[in-house]
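This document opens with one chain alone, in structure tokens, the form predicted on its own.
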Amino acid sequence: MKKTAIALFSAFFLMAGVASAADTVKIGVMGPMTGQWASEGQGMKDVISIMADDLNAAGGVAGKKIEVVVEDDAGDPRTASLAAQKLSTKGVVAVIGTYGSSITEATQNIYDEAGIIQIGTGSTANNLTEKGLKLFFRTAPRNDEQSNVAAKAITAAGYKNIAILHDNTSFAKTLADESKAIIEKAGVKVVFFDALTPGERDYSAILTKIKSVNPDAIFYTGYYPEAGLLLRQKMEMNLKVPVIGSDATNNPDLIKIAGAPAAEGFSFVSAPVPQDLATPEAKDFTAKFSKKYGKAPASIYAVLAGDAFKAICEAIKATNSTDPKKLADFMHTQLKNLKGISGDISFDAKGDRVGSVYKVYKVDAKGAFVMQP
């Protein structure tokens, strides 16, 4: 379908949305509710609604319920397109989402087309917000921010020669060029460079030829599905050197494919979840979300769809607007420090989140994921 084709069809189902539904405003929720990823899908779903049943029982926001509309993308760039393109065809003012740079970069121009914001929430790739889309922004930090503190605990951690293994996905290979010539630079040598293929179910050839070159530490920074296999595969091989990751490593499920003997001791970079954090907004939703779901967030990511809902909400309810081109001109230049659940909340010109809120995470005997000092 042609861009303005896209227009077009989504222009009239959103006037026909607003003409049916005008007590409501729509908010798409785009994630993977299914495959590898669903645990992120299922925990973003989880946190926007919690959080849209405050805001509803509080009165909603400019005089009008939220309505949250969910679409399935399934953490692949084909179904995403398609997801964005349905989205686009029922009324929504913003969309939340998605998990993945790659699947994210193939939504883009279609919610742009489309005159909708969109809020990135686990895509960190520095080309998203580089393109020059005004209803682009994302809560996740940049990949180059990434780069800067993991090259930072490489160098700390006096590791003289490094193994980046990447997956040749844009947020993956992105983060291992940035992190190379910034520790090339520091004096560390890279002394290999190369892919895995992800959804592979045995690595032990590439861990071979790491082997064999006999690094100080393995930097991974692909996604945890394949983490979580190379630390157990890694383990059997009685391969012993530390394997630091990124921050699409940082989910629950990695210690149950790696097992938490081979997952001690592993050490990722990442956004701290709410649990860590000491802000009375942190404190507050932990509290709301356990009580709901008998357990605390376990995701980054579904925590920061929850701050990209209250900062659309913050815009709509300030401008008492629902045009994307106020909100967006809001979000740019008047929404400064609003208190979200993984910290203040302001966007720079070009979409991106202000601040720095990276964090190491070690993995403990238990399987525990624990924020270094």
Contents of the next structure:
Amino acid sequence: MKKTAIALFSAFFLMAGVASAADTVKIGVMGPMTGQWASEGQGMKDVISIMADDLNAAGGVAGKKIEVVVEDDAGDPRTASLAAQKLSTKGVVAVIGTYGSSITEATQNIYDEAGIIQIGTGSTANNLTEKGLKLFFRTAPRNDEQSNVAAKAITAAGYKNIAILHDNTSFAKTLADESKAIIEKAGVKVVFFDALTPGERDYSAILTKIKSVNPDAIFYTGYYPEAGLLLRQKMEMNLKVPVIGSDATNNPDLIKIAGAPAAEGFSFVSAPVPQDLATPEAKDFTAKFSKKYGKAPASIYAVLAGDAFKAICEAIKATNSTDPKKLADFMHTQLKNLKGISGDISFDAKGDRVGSVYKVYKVDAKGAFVMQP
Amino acid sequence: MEFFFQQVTNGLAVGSIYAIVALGYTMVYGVLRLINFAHGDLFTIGAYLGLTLLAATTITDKVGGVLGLLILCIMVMGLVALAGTLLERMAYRPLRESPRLSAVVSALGASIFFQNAVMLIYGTQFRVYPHDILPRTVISIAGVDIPVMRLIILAISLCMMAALYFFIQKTKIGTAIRATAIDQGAAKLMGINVDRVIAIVFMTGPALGGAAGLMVGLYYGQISFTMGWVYGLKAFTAAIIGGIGNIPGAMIGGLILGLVEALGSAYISIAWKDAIAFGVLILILVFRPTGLMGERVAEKL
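Return the form predicted in complex with the partner chain of this protein as a structure block, the form predicted on its own having already been given.
Every component of the complex follows; first up is the chain already shown.
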């Protein structure tokens, strides 16, 4: 009796295993589901789940259903490398994610060695695609492009003395260094250049120091939680100097932390969110997302995760294969101008996204992000 | 000179929060010779409870701002004191006769437990206190801008320290606490209920930590489930600078640490701020191994 039960049991599991291997394609999503950037990771999950449901309802890709496997990297490089090892053993074809360059960097080699395609979604540091990894792509634009747009915005506004503040993460530091070089060439003086410690509450010592060098504007290259506190404390110190942020400040939580009066006038450089775009793909997606979650997608990186999902599914469909090498070849050479949510998607030989997507945003009196023409 | 005084006020504001949190570390250490690593997380719990109670009771709308906040503060202190008592019962009392290392491990475990509990209950996102509860007045004296709230926070911390000092030095329970700190066995022989004394210590310290969490939430607005780690570490450092086990020492240590951080980031480098603060800690310990006020640790409490 016992033996039959065991036999039946194992037969059931074997069959289940075979069945799932046969008719699904597994796609991994690695993102900060917990930790300080949790809203980004949750957003990624929401966006991809909508797109996967849609695709599966339409019959999946290449005759197979998509199965999304989510893994939490907590926005921390060590956790991320564990998450990457876990995903590598789960039979995924490709992994989408993650947010944060240093976190992505910790996982790149793991996926490459496991022969899994990785598409970064919020990792903009230049060096990620300079390593010659054939299976690494990203839908997020590069830092050097962002530096150019930010520097252009700063010089166009006519600022002569700039304070640059970063937070020592690889993303923020590179962006700060590059922007400094570009704006100094354009004749703007950098009167302050230093880093704050993320995760603290009180930045008044830094703001006092910035106040003492009397800049025309502050360029903060770090993330939104600290930017929100900086804006709030800046108002309390009667420091009336405009602040420009990086794309990592593009999150509505910034307004919650700073409060609308303190955030008013804050501008930042970012890829546009879909509700600001006029393309049918963007409109269609915004409508679907709002219907399911009752609000527009908050973060551009979650949307870029959706575009990564679109790109990999397109590659599977076109090649009718799940061989990572074939898929990567296709994405490098033949995937051209795929209509994504954030715009057209093409990749160059390094795996970087082709074309510029950055826009300048400004916060209005109500605390809404308004795209500048 | 303006710049210097502005940085001094910045430093004192940050330091006064470190100081209140440090009082909790120092009390527990003074009596039990135990570093309560979960203290930073009790601080976090205070911040979250404050927000929950604020939203649930809308007390500041009902009875007016200042009185409402006072009631809120008392509720938070009471609840965090309860958490502290439970912590002592579950994590420390069973290990009181064990080697000291067991209690340290238990403290670390309790810290992780509290942090995860807050994360699971409230989620991983930042929580934000309403912006309009506190007056945002800023007074300018000779070019130095001081938000009134900072003065209030400093005043509250000084009051709390004074009250605690009075409680320990002048009351009967305080005498019992001091006696227990010197020698638990002898205190027991003198008819002191050591268990009760320790329970009181684990109510007072966490209550102060919870109040500090509430103040941070109200003043800075943004709270997260990991916030206790940074504040806990800084407050622990402050307690050591002042001489762990010594109440005025914790206060002075907190203020010194805040000042060193502010002046270090003003005149040397912001990125090196923490390195400078811990450098000062090492220097102090080299010249005064027991901390600034830490002679005769036990008796001084």
